[in-house]
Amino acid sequence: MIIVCPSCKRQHKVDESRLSDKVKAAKCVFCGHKFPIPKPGDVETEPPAVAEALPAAEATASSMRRIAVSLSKGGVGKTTTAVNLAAGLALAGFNVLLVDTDTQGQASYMLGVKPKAGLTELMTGELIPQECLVKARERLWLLAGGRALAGVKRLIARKDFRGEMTLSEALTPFEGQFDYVVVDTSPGWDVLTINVLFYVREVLIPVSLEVMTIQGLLEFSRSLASVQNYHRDLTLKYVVPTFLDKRVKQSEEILQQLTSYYNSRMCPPIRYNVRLSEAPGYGKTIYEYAPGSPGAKDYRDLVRRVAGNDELLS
């Protein structure tokens, strides 16, 4: 059922079947009020619409694009690439869904908001889809991640089927309403990691030019293949070579090993800037904080490489 805050006006879902007898008030998650909890007779059954939530459904849910942004190794620009990726889209006129799956919910920081409500809320099912949403910028909404995302690998660990599906289950209500949905990873290989590559059908993996990241690389391949043997559609589409630093010789010899293996589905490589790494401290985006840098310039090389436009943000 859903209950109304009668102070926020805010709408939350609650699963009448784990309400005891003695439950016999709620608190909002949003403003903390605490109020009575209705009757199931004096509950609207179907929630208003929520303004601005969603944009107009003009996708389909075939031609909705999942990209997943992954490496099991830390440290190689996953969260910067998710992000000014999703953020690039935006600006080219797509309306993209940002989902962070990693506990440690830095997408939101980078692109300044602070959500109340994110991915966990949607997955327990504690609010409606709507609800869980936050548009940070015009055409691209986030679905942000956090700690609380930990008691949710438990939920799903737990679950003796269908367990890898929870996440895509839980996206259902979004199909068609976007023409993108970028989805951030965290480091290390885990349920979440696993629901994510079940949901997405295309993947995109950040480089850094490093021995140890190279050693990650052969590892998450390995992981993937494992995955693809029951997720057919699902395809290493992207490989994106990032801290390009031409002063290091290491980095144009691994740049060219990594270009020599996987060929067509090499990336113009994101070239190390300090600007790349100050835009977060600022909560902005790259194309925001400093434009005519050269990584806005290879950010915005790779959204017309994912959409296929060589005229896009020109």
Given for the second form:
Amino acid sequence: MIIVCPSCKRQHKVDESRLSDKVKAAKCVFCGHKFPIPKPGDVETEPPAVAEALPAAEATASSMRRIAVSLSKGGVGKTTTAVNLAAGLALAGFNVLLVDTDTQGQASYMLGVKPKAGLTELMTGELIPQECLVKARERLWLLAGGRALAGVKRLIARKDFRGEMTLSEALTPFEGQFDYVVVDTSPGWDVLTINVLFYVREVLIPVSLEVMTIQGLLEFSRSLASVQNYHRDLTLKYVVPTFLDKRVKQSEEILQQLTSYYNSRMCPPIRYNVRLSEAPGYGKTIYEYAPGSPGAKDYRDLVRRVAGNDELLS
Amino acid sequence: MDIMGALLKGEAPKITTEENDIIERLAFYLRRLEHRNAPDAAKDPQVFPVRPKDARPKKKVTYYLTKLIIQQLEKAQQKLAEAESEGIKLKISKSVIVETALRAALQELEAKGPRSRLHRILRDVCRRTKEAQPTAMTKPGEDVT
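Please give the corresponding structure for the form predicted in complex with the partner chain, as opposed to the form predicted alone shown earlier.
Below: every chain and molecule of the assembly, starting with the one above.
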């Protein structure tokens, strides 16, 4: 049953079978308004149109690119890369959906938005899919993460069958509506990361140039190979060196070694840049906060590389 | 078949993909990095020349010296550093010079009492101070003659 908040007109999906007879009212997660739950016999008006209209479903399901920004090691710049890649692609004219699967939920913080709902509500089915999205920028939609995702992990873990497909099934309504779906993952190896790898077709790995990250990359590559057993379309498409500091001798050497291993999959490096760490504090992307900085230039190069068009954002 | 369980436990079957070669090379490179960064147990610890520490306890104190004596002390240290004693270059700190000179004067004062050189010099200094007009302290940067 879909009920509509009379105050903000948002739609909520409610499982009637789980409602006891004693429950008479509901509270809107968006505006906090309490209102009586309409009985099944009541005349329900047509649900209103979604406030933020999603892009027209022009792209076909097969042309919608799904990219995971992932590595089990933390602190390598996954969220920074995911947010700036998604924002860059949106600036270049593509319709982009950024999905944050991290319990820290920092993608919304970096974009300076405070969504009332996100991936949790989508996966638990509490809200209709369109209500879970927030329009963070022009052509950029966000499906926010957050602490509540910990509960979703338990929900997936309890599933006996097709637990790895939970995210894919939840994101089905957005099929073909975007040009790119960029998925930011949390560090570590858990049920949600596995779900992400079953949903996406391309993986982008940010690698900070230090020994610990090489160890993390090795472990993650092994895990990725295991997932490829079941999901043959999954490919490691991009390796993005991050925190490049030419003053550090080892970082140059590691970059050369990685380039020799990954060849064409290596992307232009993201240099260490203080503006990249300052920008989230202002809720801005690097293109908004410091468009002339080396960080912005490097992420523009990455956007061109991912989109396969050298003319973009120039 | 519990795919999720197998992936979480790392029990998923391994297949040969184009990634395998890279994984192997990456593992080899990581071992090389670890080996390079590990402290070499076989190698002797590097020995740095350490100045032998004085067994006697020392204490930092502040006494006033005239600027003239400070200049002379520095000149004496330089002279001692330039001079060679039996082919060995002397490298003596100002503290050592002050301590040695003071010890010699105090030992003589203890042995000879009022006939010691230090006693006589100090007596002259006191008499001259009493006779002379009180003088002002030298200002910072003022030449001492």
